[in-house]
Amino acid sequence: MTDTRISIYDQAGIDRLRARLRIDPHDLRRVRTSLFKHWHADEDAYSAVPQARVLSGQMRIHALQLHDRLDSQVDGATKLLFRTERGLLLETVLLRAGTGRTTLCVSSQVGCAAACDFCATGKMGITRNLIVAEILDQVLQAGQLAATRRQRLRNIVFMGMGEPLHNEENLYEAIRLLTHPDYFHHSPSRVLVSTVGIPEAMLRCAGRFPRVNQALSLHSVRQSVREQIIPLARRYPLDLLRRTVGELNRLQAPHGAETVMLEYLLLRGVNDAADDARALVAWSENLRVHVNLIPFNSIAEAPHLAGTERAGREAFAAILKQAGLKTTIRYSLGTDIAAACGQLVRKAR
């Protein structure tokens, strides 16, 4: 049955429900704060306004049910299972790193249409994107989980499930929102959009939110070794991203987020080689980047690929760390309920 409540992020229908129903705009005000910036529970937000019954009746806080939770046994990390309203299902994945900062793994679309090999959501193919309602809707419930647990978030990253970039409006309004003072007011500083790499999207992207991150799944700077991977690097070569990532400096800079993280997944005998390292040296030459070394998290669906060892690793980014590099070695979190990177698909238990 269809929710004909108003959502509400619907500004424009919640101001037209408030005159109707003349309900003072500082309590719709405080069910926001309680919500969105204190992470209160439903029942908690609406408590404390006059005509909580008649609010809660005509506007809807949740576009996801919560199907299931999995929580790690080893780092913590946990892993929430959404349904849609059509019965659809999504995955989106809390995590807590050593340091104890708190980061949320937010999806954008029903499965992905980049279909890298190395990913199982890319194996799913594309259902559809999530609108503004289902993207904010992830971060609201996880944040609610994240205060019984006396944590907040502090990082709001879209890695989970789809390329956001396919998904540019929604994600832009949602992000908005996201960093609104009148919502969740959350700084534009933490929070980062992960892309394949799709150069006039990145730049839109940087124009509306110079202070939001972006990280380019980057992977290979051999052309022929990142098409083999990534379906869609025959569309954006890998001159057209370089030149894509120097024009991100130059538009970011002023705004404080210096430099764009370039992300690189490890394959045994795939791009793990020292000349790949220092190969990747040379493609970021000039360029303020941050290299974020990723372990491969291996799936049913990719049998054929394989991680790199502990070792290789270190040796990797030890070439680019005496180069002058930043490089950060990335430990994953969630392995053991499929909820690390690459692992993300629509599966019920």
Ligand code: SAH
Given for the second form:
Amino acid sequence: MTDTRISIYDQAGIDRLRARLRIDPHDLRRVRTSLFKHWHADEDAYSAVPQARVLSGQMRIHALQLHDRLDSQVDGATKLLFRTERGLLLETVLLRAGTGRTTLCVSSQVGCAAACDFCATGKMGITRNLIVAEILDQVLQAGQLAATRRQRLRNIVFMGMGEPLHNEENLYEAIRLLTHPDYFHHSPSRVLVSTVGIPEAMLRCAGRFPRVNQALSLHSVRQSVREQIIPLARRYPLDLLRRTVGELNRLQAPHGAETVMLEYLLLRGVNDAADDARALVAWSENLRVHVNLIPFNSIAEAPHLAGTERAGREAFAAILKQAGLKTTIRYSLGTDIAAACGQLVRKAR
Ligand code: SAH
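Structure of the form predicted in complex with the named molecule, given the form predicted alone:
So here's everything in the complex, that chain up top.
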């Protein structure tokens, strides 16, 4: 059954609806504030409006249905499995770091066309782009859940399923509403877009949202190695990516986004030798970047790949740090509920 109600994110449609139902603009604003800024439950948000019954019959707050929820027993990560109207599944992960700060990992597509060798989503192929309401409903429903636990979403990262820069139009409209004072009013400096590396789109994103952080999934600075694990590396070679990161620095640093994150997945025997670390140092020269080393979460579809052991990860990090590169090792959360990077959705089938 198709839901014909007007999406709360459809500004023009909602304005017409409001006029037709003779709803006071202030009342509607109260509903939005209640949902997007206080993360109240839907019924509570509607309670401020005298015409709540009619309004809820014609305005649609949620584009997704919560299909399942899994709480990690080890580290406080929560995986939300959502279903679209037509029954597709996608995932959103709420991560709580040791510091108590919560990060929400949002999906931008069902599946992904990038087909990276190490990534479970990439092995699914692409089904479709998520629309704005589906992207933002992940944030709203996760925010409502977090509020019931007295948590607040601090960082919103586009690191879930999909390649956000393959869905630019919807991504940009979602970021516009995420940061808009009338909607979520979330600080752009606490939004991060992670990409496989699509130079022209990275520049467009920075031009439009200079304060939004970007992460480049680099994973190797050797062209042949990168091509072997990331098919799109053939189209966007490393020297072009390097120039793009420099250009992002130039565009973004004046707006407070000081560095570009370089994500580097450590794969045993593929990209984790001391020479690889030194090559990464050389590649990063004169760029303002910080490196985030990612432990590999193994996936059934790539039995030929294995992660670098902890000692190897630390040795790799030490070389980078010694050379003055800002480096962190990502602590992998949610592994017991298959919510870790690259493991999204497939377990649910
Ligand atoms: N398409 C975007 C965002 C989604 S993936 C991108 O490529 O950046 C988010 C991060 O998780 C990327 O750096 C990706 O390379 C990494 N990742 C993918 N599969 C992984 C796996 N099995 N283990 C660890 N990290 C993985």
